[in-house]
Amino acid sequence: MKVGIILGSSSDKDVMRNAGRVLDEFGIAWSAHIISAHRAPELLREQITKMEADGVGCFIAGAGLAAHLPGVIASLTTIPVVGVPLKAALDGMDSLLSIVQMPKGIPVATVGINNSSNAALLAVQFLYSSDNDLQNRMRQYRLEMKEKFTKDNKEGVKL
């Protein structure tokens, strides 16, 4: 299983990097590409064909201002797609809502302003439908998640 990251833009590599990072600790297989939807769409278009010819099970799209680019990659695929609206104007406002505004029939999930940890998360859970390790993988990083929480409040909280 493979994870297919697309970038609008270079500037949008500090934070899509986080999608990667959590990806990679759950040891599933990505790659990232810049293809604005806008300026590029024949390259977006092969590239898609590509990703999903190559096995690739969910793409991560990260987008600000018009963001359009998880609305058009959704529209070229029926592999699920989760949008990452990127801060830009009107603090990623105008993205978010672009992204989670798509038409009937063409969905798109969509994670909070910047937050492409969630965004792979998300994706992972897509991904462990069909693979028992991975689901295993999962309940494990929750559970270690709790356990931060627990002991956090377990030592009190001082403000």
Second form
Protein chains: 8
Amino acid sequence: MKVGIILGSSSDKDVMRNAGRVLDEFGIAWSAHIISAHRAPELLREQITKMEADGVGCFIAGAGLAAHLPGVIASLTTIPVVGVPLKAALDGMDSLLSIVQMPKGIPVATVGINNSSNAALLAVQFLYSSDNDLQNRMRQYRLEMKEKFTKDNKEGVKL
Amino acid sequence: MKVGIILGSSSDKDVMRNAGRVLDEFGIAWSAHIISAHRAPELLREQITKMEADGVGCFIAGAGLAAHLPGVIASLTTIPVVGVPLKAALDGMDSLLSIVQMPKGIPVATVGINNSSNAALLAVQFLYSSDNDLQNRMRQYRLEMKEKFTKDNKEGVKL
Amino acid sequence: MKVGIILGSSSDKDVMRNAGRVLDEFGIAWSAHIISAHRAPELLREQITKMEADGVGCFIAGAGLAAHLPGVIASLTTIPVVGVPLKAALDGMDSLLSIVQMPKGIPVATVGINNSSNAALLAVQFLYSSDNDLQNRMRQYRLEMKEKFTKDNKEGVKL
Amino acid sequence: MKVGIILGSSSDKDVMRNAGRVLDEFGIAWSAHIISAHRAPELLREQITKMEADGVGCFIAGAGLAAHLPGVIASLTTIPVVGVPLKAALDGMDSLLSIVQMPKGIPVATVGINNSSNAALLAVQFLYSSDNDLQNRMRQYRLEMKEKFTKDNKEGVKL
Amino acid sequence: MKVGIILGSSSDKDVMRNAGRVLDEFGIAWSAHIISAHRAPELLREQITKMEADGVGCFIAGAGLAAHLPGVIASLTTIPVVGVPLKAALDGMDSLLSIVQMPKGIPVATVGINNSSNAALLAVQFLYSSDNDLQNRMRQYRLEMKEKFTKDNKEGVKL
Amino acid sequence: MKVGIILGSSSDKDVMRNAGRVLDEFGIAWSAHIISAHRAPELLREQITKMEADGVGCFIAGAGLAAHLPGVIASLTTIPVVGVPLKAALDGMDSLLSIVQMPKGIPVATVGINNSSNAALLAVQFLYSSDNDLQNRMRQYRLEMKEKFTKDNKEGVKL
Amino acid sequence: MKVGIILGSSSDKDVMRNAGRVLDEFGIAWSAHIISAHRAPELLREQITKMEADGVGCFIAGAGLAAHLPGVIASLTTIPVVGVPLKAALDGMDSLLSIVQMPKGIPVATVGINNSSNAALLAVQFLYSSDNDLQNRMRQYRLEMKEKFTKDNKEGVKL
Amino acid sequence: MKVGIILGSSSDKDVMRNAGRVLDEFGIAWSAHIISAHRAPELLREQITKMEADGVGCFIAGAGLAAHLPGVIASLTTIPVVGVPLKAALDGMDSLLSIVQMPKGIPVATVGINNSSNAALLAVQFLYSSDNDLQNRMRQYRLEMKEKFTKDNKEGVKL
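Having seen the form predicted on its own, could you give me the form predicted in complex with a further copy of the same chain?
Complete assembly follows, chain above in first position.
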């Protein structure tokens, strides 16, 4: 199964790049598309349908300001959607609230402001109930993170 | 020309009622529909298309929480959309930001939190560049408001 | 019909320039004036009266801090007023609230922080109920935006 | 010299009453008027001019939401203006920012949300540089407050 | 696979009940436990380990104030964790930020304030990549929601 | 050693009562006084001096609004001061910021909004580096809290 | 009569300089002192007493963070105090709330964040009820401001 | 007794350095460790246990974003914990609320955003009830601070 990354605008590429990097670490195929929920709503519907048919098992959507993109995708599919609030104004608070405060029935799994790495990790988790190998890779990922952290910080640090 | 009032949920009727009252004062026809942008996106698209065909010249959309409804309507039509942020959580701040912070190209004319009366007045203004009679009625409305206010408050008030 | 752009201070020119550009795209005449609601209230009243007489059919007013300018203009005329909250302190939150939270009876059509482009698009919509040609131009504007967006983003994007 | 109390709406009477009570304690004459800056701008200008002629030496203005009233009064006179942010939405934060964030050149002396007592005390201070007796009364007021407080709280308190 | 619901305190039961109801609709087994991350950290670790062994495939954790519970659970397991910010102070903003702003590497899938229904729907999505039947039930759930909504709101509504 | 509890106003007694209850559980003597930093600054100075002489080893100060009381006490003594932000307006956010954002050199140990129980526990910790018995009591307190919690919540809970 | 300007720290000089410039324009004598309410409370008391004796008729106090300085001065004197919230963290919101939300009985006349010019204008107003000449100078100041503004902005502006 | 400084990430060293400097001034031994509560929870538990055994009498923990570190440490020990909210997003407001809003029973003594100096001073106060010499050094520290401040600011300052 693949992950579909949707960006609200081309200016979001720098922040969303980390999502791709994390998915690469897990060997999960992904593709990224720039689609505005407001400027090109038909394109969004077509693309979501096409990506579903292509085997996408989780969407990651990043957007700023009145960030409707993740919620609109969630209204178009029952594939899980992870939302990344991007910082474009108001320190990203407008985007966070526009994504996380979805009405009952249509959830978006929201991560921290600009935290596309965590969005990718959630995507891996959405995919892996069917995939023991992927589960093991996540355990390995966390173990390595912990071991690296522990090794790097075994000794006290000078301030 | 008519005004189409769209509510995100049936719990929004009490607040949105004032919009209807103000439109009645101006003798403007209106109809109201409850349509969730997320739970029934196809219904929303159909309804917007149908209302456009029926001669709706301005939409008023009220929604709370991650209030995508006004923005999604604006993405489906070039008819002007007035957004009313409704107070459902966080004193309505989530709704205000979700409505007002629209991206460049797709505006929503936003009014104050729960202020559906002002939404109706904006709708009147959206309709009336083509309608001298309506412009006169607005001048009259404001004049009466001012005169009533002035008469009511001519004398000082006891505290 | 023309659009009158009012700026609260000369430092607002950079942000408000986009409003002029968008109006130019629609072939709508406009003029811009710097008038402080607080430092020169009589000048504001005179100018608003003069612009009404000159055929202005919509005002766009941008202001920062305790941004009273759009609301004060709205109290002086029944011509529609679009308010642009400008970011001068507190990320523009003070300006947004000072503009959008108008009392019942005197609305200001508020757009996002610093989003003068959207203010211009609302102004076009305020003007066009009387103008089939303008309506067609808006449909064309949106269609071109959508087509350009779709063409630019047909292919997936590298991250 | 007298104090002019201006309320944005009749619903503000309960909160603004304390201003009158404090002025009474100081034996300062006052009158209160309800005048909306937006609904009746001419009435406001007339009233301010009339009150200036009647010997008003300080204005106290209370308003909620996009609370322009104190700032608009300040733009019409060089008599000092005390602004009271009233809590009508958003816990009064909209009103506080709309009052306190005035541009350079036109200040409003702002007090805490709903704190009309403190507004009256500032009004006394605005009046009293010319009035030794009033200064003495303020010293007496504070002394009595302190003595009463000290007497009431001499002993520890049970919790 | 089962879902483990963890509540930070017994006062959270009313809000978290909806999560159980939604899981029941999907025929997914669940159990709920009250465990404080701060008052009983060992109990939390033991319980998480035990629930993992018992076949829990997704955790839902609800907490208020400095809501560390979901993040602490996420640090103890690679099973996905859905966090529900509960409103206990500051309208739930403290809880939302304490849950959503997790550091890179340890995500929590966050839903809206008090929105435990959406948490349950995310849990279903976390479980169902391995379960075609569950996917079909979600499609059915959404279809029924949409059809019910459409039927209920076919006609315009009186205001 | 004793603890001195200072309240900014008599309306704070209900919230601050919990501090006394917790200190009683630890067998620590305490007394409570209502003293306004602003209305009776000399009384505050005298009381602080007197309480220091009486063997007070830690102050707990609760205050709302512009909550200067804890910081002013901290400026008068080198005895540790615990500050409790009380909710009187703006959900207590004004009070929290007025207490926690002290300048470098004069700290106040701040607890959560209205959380006077935690203030008392910090006071115990401030006293106990010199008191093995008190340290043991704290360990016991936490152990009992944990055991009670664990026992109460051993079984899963019905929702 | 003179104005006493008090700064909480030497880093506040740049912002507070404007207060001095405005007072110079009005020919009002002033002196500035750096005094921390927390680091040097006795010095503050002495200085305030000394400045009162020296003929200071109004204090202007600027402070950031938990900005207690203006309120503490107000507790020490019945001379009016103008508070300037300085931006040091949180965009100055902590400072604004710490200054404006004073308890009943001890007001601080608060101006906008970093707006020391307006603080000086309020100080002039506090001084001038006894001083016709000063009143005239204020009228002149405002008139010149208005005329300059009007002259500068007579013509429309290019964007 | 020693102080244990815990940093959530190596990027926090610059801000936390001041804590070490202040402890040095008081001649208090300290060591610093980087330990993530989420990435390495076992390491954190081991380190806290080890530091307790090594004679640490107070912990200082600095963390940003969803800053769970201080609260998690407080759940593992009865040694007092001082929390320093670090500014990483949202001006540090997320971190402040994640640290200060701890539940009843497990307090964290919170200082201002990025204010690690004050954290060190609180640590000194936590240690010194058993140490007359340390108390004297604190009195001396404050006295020198006051005297230096008084000497530096004896004369008025030019603006």
